[in-house]
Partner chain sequence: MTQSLTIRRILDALPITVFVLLFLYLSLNSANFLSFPTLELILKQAVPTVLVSLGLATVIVAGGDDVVSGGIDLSIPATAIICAAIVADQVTNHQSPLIWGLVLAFGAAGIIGAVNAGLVVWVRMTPLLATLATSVAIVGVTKVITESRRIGVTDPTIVFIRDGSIAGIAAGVVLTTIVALAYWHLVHRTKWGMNLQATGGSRDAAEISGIPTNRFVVQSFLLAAFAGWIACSFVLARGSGSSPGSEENLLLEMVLATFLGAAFSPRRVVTVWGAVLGAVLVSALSVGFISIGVNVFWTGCIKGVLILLVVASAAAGREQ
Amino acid sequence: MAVALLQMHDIIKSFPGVLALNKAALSVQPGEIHGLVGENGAGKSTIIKVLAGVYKADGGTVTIDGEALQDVTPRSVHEAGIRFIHQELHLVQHFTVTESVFMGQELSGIGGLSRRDMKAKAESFFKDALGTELSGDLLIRDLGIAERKLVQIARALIDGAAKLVVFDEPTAPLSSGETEKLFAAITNLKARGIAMIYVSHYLAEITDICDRVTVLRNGKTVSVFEEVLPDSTDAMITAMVGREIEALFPDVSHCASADLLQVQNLHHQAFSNVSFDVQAGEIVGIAGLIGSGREEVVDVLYGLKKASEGAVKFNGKSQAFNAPKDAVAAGMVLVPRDRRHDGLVLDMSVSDNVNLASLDDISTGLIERRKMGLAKAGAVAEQLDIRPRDPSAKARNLSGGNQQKVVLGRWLTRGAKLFILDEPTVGVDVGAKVEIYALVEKLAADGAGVLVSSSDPGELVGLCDRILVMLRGEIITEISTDGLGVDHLVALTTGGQAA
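Would you be able to provide this chain's structure on its own in the form predicted on its own?
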């Protein structure tokens, strides 16, 4: 085997109370696509941030092209030809698309910055490499999550000087069409001899495009798959979780009862004539690509955006939620699609985040009873298996799956009647998915209504009783999941099959 392009050996990294990496190893050959998988908290993002120079390792070595890096910094790894597309969106809100793509690598001419050339090159890259029309003049704050991810990808690839590109969960917010364009770009990079590390919870993607795969568990490298086949998925899952998982979705039948949510002829600039209902004790899904209006329906229901016309009846009463606090007061709660920015206060503890919506329960007058709050959060952490089990740990230091559990735990303490789950398992590993799906099933079994908006067709088919399919701002059909195949649902959401 040729000399490794990248060799990370015996990497150790700890945080207060957490040993994130315990002599982990990662080796990447020139020109290969190397998968990196593991549960949330296994150490994937940490080892990538060590490689990027964002975190300083407590021990171990990093070797690039056979030479050990004495000082691993963002500058040194960039000069070595390594580029990163991190899971978090490191973009400046008031920058334009063009400024974001070329930040730190601007093009200049005789008269200063070549703004016209940068704009043209950025727009050409989006169109040719990613198959997306995106104006270079748009501001980042005006883009959706998927478009921001595409900007991040363009920024990493625009200079064409990369030897190794690290993709950390790049497709999490993307539609199937956008994912295909990204895979085409990855294939082109490989054809030019560029190596890649591909970090993803979507094992189907790993088996589709990766040449080799490294599996992390509890901060250690537990397995390296030298050959990746379509049927390698089960073995990877076993290596990731340390046990076999018999079923991803609980085999439970729901018993719907009274009407809980009734939506009639709802209109918004992103959708029109939306009507549906959710009954207590059932799980209803909303399927649709980015831009279908699916996300905006959720936002309007929860009072984040205003409908232009239509009616909403919740729990037997006509409602017009002007703000999320109105929805919460009525018994409707939301687990948002962007948990880090919209669902959590990252620098607050697990306890503070869990108790954020129910402070009256742990307060006497205006005084918060901290011990009671810690005990309450500890019980939630035990119930949902939030790791670490320390309710005083900062939410920022938790893995994605455990952060999602904290958001869910907050609303469990409210006794809500309707749970709206917007992309409930984006960036969540397979083990945490099983736990979250079991929790959602229990919510329905206990009589709550659940509305799941998701870009994952397999998730909707496996979890929901019926699915509303949105296309170009309209609900084109409502379909039962009994006997429904994922391929059929994908065909409906992409317009490849008539409703």
Second form
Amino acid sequence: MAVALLQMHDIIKSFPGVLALNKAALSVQPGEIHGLVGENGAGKSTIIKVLAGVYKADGGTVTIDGEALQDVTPRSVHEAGIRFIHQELHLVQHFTVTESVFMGQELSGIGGLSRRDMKAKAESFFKDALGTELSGDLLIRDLGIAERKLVQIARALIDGAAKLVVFDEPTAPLSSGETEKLFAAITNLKARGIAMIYVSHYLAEITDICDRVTVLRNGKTVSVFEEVLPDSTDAMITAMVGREIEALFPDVSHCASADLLQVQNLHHQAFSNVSFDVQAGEIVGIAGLIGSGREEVVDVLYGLKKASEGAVKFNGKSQAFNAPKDAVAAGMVLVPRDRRHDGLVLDMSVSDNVNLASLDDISTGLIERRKMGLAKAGAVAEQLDIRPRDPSAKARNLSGGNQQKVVLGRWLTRGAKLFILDEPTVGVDVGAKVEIYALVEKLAADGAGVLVSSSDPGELVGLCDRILVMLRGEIITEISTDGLGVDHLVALTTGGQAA
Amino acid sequence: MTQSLTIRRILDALPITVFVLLFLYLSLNSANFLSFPTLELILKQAVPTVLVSLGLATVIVAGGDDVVSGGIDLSIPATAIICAAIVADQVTNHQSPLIWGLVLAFGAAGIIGAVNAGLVVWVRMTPLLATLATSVAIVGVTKVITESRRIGVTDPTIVFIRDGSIAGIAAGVVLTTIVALAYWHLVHRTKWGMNLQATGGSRDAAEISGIPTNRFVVQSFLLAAFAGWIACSFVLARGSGSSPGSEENLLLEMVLATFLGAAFSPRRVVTVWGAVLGAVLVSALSVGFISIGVNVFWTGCIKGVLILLVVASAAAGREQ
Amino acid sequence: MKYTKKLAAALAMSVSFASMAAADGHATLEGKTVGVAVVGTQHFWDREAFNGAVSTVEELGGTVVPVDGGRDNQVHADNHDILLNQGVDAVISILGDGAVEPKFEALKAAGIPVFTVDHQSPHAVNNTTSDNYYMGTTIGRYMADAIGGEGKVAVFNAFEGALRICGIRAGLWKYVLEDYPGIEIIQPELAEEFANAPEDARQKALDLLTQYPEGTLDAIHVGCWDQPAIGIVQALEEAGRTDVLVTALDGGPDTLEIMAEDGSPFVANVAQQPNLIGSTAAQNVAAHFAGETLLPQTFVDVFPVNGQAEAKAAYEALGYGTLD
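Given the form predicted on its own above, produce the structure of the same protein in the form predicted in complex with the partner chain.
Whole complex next, starting from this chain.
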């Protein structure tokens, strides 16, 4: 084998309390497409950021073309010919294609910009290097997502000095048709001898286009596939998951009764034809990668976004919530994914946050009865074991787990019928997780319906009675969690296995 | 989807439609509204607004056109007025040569630009509040300098800007055209300008592309103060001296002109040439309204409504 | 002679002067377009002069092109360019500072005669104004009498250098005070704002009263008009000061009302007839077109107002209503 284009050895990187990379390794040959896979938190983005010079590694070496890179900085990496295609597009909406491609690297001569020159160069780059026709005069805001992605790629490669391009989840926002376009461009680049690192959750894509694959787990390189075959996905998933599911979950099965929520043929920009139901006393999960439409389904149900078509029946009545307040009034409540922004008023006290949704109950007319509010919040804090127990503590100073309990506690005081939990345990430590899971089980046992949307497959398998699996805007299957393995769920969400 | 798109199209077209209707109405009701002397008058009266709008356009291009969090500099008219006061005070009350007054005023403008930039980039105030505060402060200092009194100026250079002509066209108009072309070239036809636009278009995208965005924001505020400094000679020419209290009308017209320019630009963004066009249109409206005898309070009211229209249309465009 | 009678007689004379000109037959503005430019219409005086000019031009059969500077002297000056462009036959320009001079020059060069109100200009055919000399000396005497011929006096005097009429009024006020060696004018003089005069003067007067405590200040005079006096009286009330007297010029209805109050610190004023001034300017335009030679200045009578009783009488005589 020739000298590796890139070699990262024994990379160590720790953050306060977390060892994100523990002697991870990554090696890329000239001209190959190298896949990088792993579960959330496995260390994929950390190792990429170390390579980009964004994070400084605590240990390990980075070698490019056989020469050790002494100082890994954004500049030195750029000079070595490594380019990054970030997940975010980072484009200016009102710029033209040409202006975007040459952003920060404009060509100019005497008398100002060489506009014609830049346009010609950009257009010929699209044609020759990416195998597509794209006019340099189009505005970014008039382009589809795939074309914007190509503009982003062109911006990274237009100077002709790229040797290795790192793609971070490039297809996440793309539909399958658009993905084809991107793959065509990637294939074209490969033919020109440019090596690539391809980071993705979609294992089907990995097996489609990658020559070799590195699997990370818990900050370590656990496996390198020297040969990638269509049926390698199973082995990859085993390598990615590779752990026992901890006994986090209470073993309760619920006897569901009565239709609480019925969703029929719901359509939205981000998803189509979504139908499912939730019974009272049942915990239903929604699984799916970022961009699968999972988040939007939650938003539409709660009235944060509007469906273009379809019907929602809640508690026996046809409903289309135009705003969250309608949903709350009907008895449907949300624990949002971004609790620090959407779930809590960080500078208010625990008590105020708990009572935020039920001010009516603790106020008479225009006067808020503070004592009553504090007492009520105190009871909730007791029940949920929120620490510190002081209801007048600022929400900002609580740990993630306790913050989440405050958000949950707010709705407990309302006596809601359906709880929608969006990423309920992101940034929550294991101890608090167990408590939150127990609380969710109790809600269901008490007769409420629960809908859990999560990117953690273990959480869904452990907590839910059944799971809706979404892929690229559609529910591809609905499965019972009885005897369901986490690897099987991962295979479904990543498109690595047909439903 | 389709419904909101229709609404957006209507909103997009609204400012232009309103303007076209107003112009039709004016040309029908004022006999010589569409004539060469009127055109020249409109251009002459647009001069101070054009100059301060150049500065505002530059700041908005660098800071983005979000009315609240984007770039804005409300202190440019006050800068022009204080520079005019400094020059008038030097020339008339201290018998200094014009150039010395201009040098002092240049220094003042530089300080104002640097303070604005510092407040926005390092203290992280929103430009709207920061420049509003500096504007109020500048007006206060101007009153101290002039003791709230008018200071007449009869310097031949200023008189030339007022009355002279170059190649048969009013000197003020010609000089302003040159300045406007310089700003246009700088902002829209140079590498520096492209980077400035990228900074305002998407701060993240610009940083990812290796553009030092803070530096560009700072430079935009300096260029805005510079525009205020340039405008001072023309303000002096217009009033044959410095009169207190002229910044309010200028501020109103500047904001209207600059955002109006965005409504007319094909990409719906603030541009230098759009601001110039906007300033000329605003001047045309003023002249037109006066010509048909519209009460000055109504003119102010109509201008206010137009500002609302163009700003609302810009905000609605961003929502989509 | 009793003040009221004197006033009524004078008023009758000035009114007959106006109607005489109108009845003259040849004094007409038929077929003429007259631009009437005013610096602003927020203040009573400006608005009345403007209304007087506009209504008289119309009564005489002329067409009016009115323009209003919105209290911005630069806008006011620019408005003359628009009148020039409109091709009016004559321009009546009310108030304005030095910024209008080049505009008058241009109008004159284009053969358009300019008639000013309260603004002396070498480029104008005629300036209609109150007898500013009389105003300045009278208010000087009244103020000196009111404070017993000695004491400290502050003056709001922003426009002495900028407007000739103010130069006359304030200059002659000072000229009279030269004969009262016991009266000291506090330096530096105060400068009021044009656009927002009452509030601005209130602030500045409050500062002044802090600087000059009880017993160290005897009067505050407004050198050229009366709007700041409204704010000054407010400031005196706020500060609870009864030791300071106020004097001003113009005698609009708002300041006459203040003077008419019991125990008002506002003791002397000289009332003008702004409507008649505007109207007279319009008459002068007609006279000019009729081929008459006008004197450079036309003076319209003023009425000194000394104390509460005279304020009430003047208020009634000038047609502002009754005060009791």
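Residue numbers count along the first chain shown, from 1. Only the largest set of C-alpha atoms that superpose within 1.5 Å between the two forms is called the rigid core. Remember, it's a predicted structure, so these values are computed and weren't measured experimentally.
*Asks:* Aligning on the core only, does the CA of E123 end up 2 angstroms or more away between the two forms?
*Replies:* For E123, whose C-alpha is compared between the two forms after core superposition, the shift is 2 Å or more.
*Asks:* If you line up the core, does A445 shift 2 angstroms or more at its C-alpha between the two forms?
*Replies:* No, the C-alpha moves less than 2 Å.
*Asks:* Taking the rigid core as reference, does S399 move its C-alpha 2 Å or further between the two forms?
*Replies:* The answer is no; the displacement is under 2 Å.
*Asks:* After superposing on the rigid core, how many Å does the CA of I209 move between the two forms?
*Replies:* It moves 25.8 Å at the C-alpha.
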